[in-house]
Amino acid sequence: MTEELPFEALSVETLAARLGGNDALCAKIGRDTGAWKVREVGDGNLNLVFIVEGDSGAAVVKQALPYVRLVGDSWPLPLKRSFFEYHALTRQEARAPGSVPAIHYFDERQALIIMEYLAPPHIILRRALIDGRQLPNIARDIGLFMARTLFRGSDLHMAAKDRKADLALFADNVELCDITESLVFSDPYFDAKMNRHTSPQLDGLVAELRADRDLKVEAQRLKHMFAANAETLLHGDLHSGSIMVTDTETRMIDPEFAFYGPMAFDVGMLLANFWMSFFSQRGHEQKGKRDAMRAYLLGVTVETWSVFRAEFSHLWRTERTGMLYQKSLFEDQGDKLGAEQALDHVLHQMWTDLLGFAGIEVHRRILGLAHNADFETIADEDLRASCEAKALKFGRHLAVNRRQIHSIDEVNQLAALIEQESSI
């Protein structure tokens, strides 16, 4: 059995022999390993990902490696991240049913998860947006997912002892939190070893941002919040590359960065990816103008935040069973207005914080180690740099001026104005 073996990385050649006796996998795809077709499709920064097809179906086998795949074995990383991904997926499924792939099997020793294969026409959301596809359901689906998982994983809903036990479990996800704490909040703002950017086109702007005292102070205040404010179980890496979509379905994947942190982090990171897609669209206009796509993306940010607010508010009124803002202090005393006032306070603070996290996320994707394909697939470096520079200016404004921004329409008006600028 695989659990009796020491860790060994799978390969296309060894997977059938290694997992041919796994009942959960065989139940999904058939026991005739000679008929199995194995493809390695992992294109992320951390893990091996295989699609395994057999006589009766298909499944995904995902295995952690003892290092960061993007960098190599010079950057070791513990295998236990698959443990956190497994536990995050099970909690996300319980709190937002149907929003993540079904889990068939987990092997902690081999750091592997066997899960549902999201077959074509499923596509990574980022790829769909680069292609100019206007998917009709993503704002609603993602807004509901965030509201349900963030609310139901917090002291607003959970019994205090259960949330504290969960907090203790995910607190051990130290190494992946360290990646976020360094790569997102600090490295973009100095000459960190693994940073890169479009050079020389962005050199002047990068130097300006790294000398920007107000920006660096805000980045560190946000890092402090990220590290110290354990509000709820986060996905931890909720970007357009961690979502698979069709025209009718949306599934969140890859929550190995899961930990207890501020609710605003997931929301800000997610919205930042829509704004980055917005700024990248001019670099993908080889087959025609993308004005409609830009308008669509701004509309997605509005709808996502609107759906999130509405569902979070609904859960506040119907599932607020935790130790925070107890109904015994408000509704049970006939003070529904007090409960609504508290809700407004929570949502306002989350709004302010998510803008900061969004701005920092934009910066790290252009200046740090892990870039995204929205910009990276723009072959013309001058055009890419122009798109990136506008996004960087936008991100700086969000991070530094977030307390003076009062609506998502205001943010989108700013984005539209910056996008129309003619030069970097």
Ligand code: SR1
Given for the second form:
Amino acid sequence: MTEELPFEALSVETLAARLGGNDALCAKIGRDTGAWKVREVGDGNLNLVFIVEGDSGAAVVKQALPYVRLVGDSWPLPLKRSFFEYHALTRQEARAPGSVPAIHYFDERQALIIMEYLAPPHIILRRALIDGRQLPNIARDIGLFMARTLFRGSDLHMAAKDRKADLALFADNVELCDITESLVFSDPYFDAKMNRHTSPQLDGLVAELRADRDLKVEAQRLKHMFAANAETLLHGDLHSGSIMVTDTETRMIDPEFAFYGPMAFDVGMLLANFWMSFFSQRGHEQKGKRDAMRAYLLGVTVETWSVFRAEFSHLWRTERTGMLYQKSLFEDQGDKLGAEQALDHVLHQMWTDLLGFAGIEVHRRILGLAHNADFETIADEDLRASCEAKALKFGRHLAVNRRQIHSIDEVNQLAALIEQESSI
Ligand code: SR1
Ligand code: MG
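We have the form predicted alone; now please give the form predicted together with the named molecule.
Every component of the complex follows; first up is the chain already shown.
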């Protein structure tokens, strides 16, 4: 494939012919295209994803489509999201080495990235949690990833000139931001066209939430923050479907929603996905109780936030080289306490905001267009609705009362209490 040809979507049938001359791919998997085995495995909402196996290895070929795959060509979406994904992956690798798949090749015109194949036993984290698997390292690995990428992509660390150039580059990721702005922050709270929910079981609660003035105001305040607070380069879609795991490894994938936004967004979205998994476990108890899994998931939220805070604080003390909270104002004058006071303030603000983002992430996965397999794979609709209703109540509490919640233990106690309620 040459970069001069116009965009054309790959298929299982055409991939070998079109990429057979690609040196980067051949170097990884072998030149004998007759031996290549190609599978399309994309199960996300947007793109094509192929696994290509040759006689000396395998690779992933990910290609954007000019529309939203989940909806079809009635919803056009620019190919340039592949450009943002590529640039986000290179920055994440530099800021948190080893946390993302290695990139072998990028073709902007064809909107394709050839990258490392994370072979089995790698599995999507969401799938593992649905299966009731307790992964020992995820809290540490994801906590470190978030602290390193969010801190090192901000004015706490970068030279202002470099950060502003990067901000300008990612500012063009307009259409993917627009998806989040609509699907996450607004659509769940009115009768938007593509919304769906488990009906009729949730109809009453959904109507209540859509009439909830405090909730809607809070969702819009969070949207305002998302749109106006260009604090750092976010992953932008850091849910459990964007993470691949084994018992010993954790890799973040799919950062096509990357843009400069508030640090608390990535952390809130991620924790929301652990809490949703927690509330969905009741629906996956056919082969046995999930009490231990529920305890594990709450433990993961505690550890993730604790690792995040510790690493962020470490970077604050050792890598605060940007124009914010300059050392010349604090440590250089012998005022270490001043720097610690400022750190406490930043972390406290992030805590309050992440709870809000977590609350509305829970809502949009139950009320909006893009649902989670955690709940969707619960075949019994009454049981599913009961899990979802509890999660919705939990999300509402987080979003509306976030300024009055002081610790993650408090959040988890609330989650446990709501989960124990007998019915919707
Ligand atoms: C139309 S895209 C729907 C969702 O899929 C992606 O994974 C993002 O989470 C987006 O909101
Ligand atoms: Mg994705």
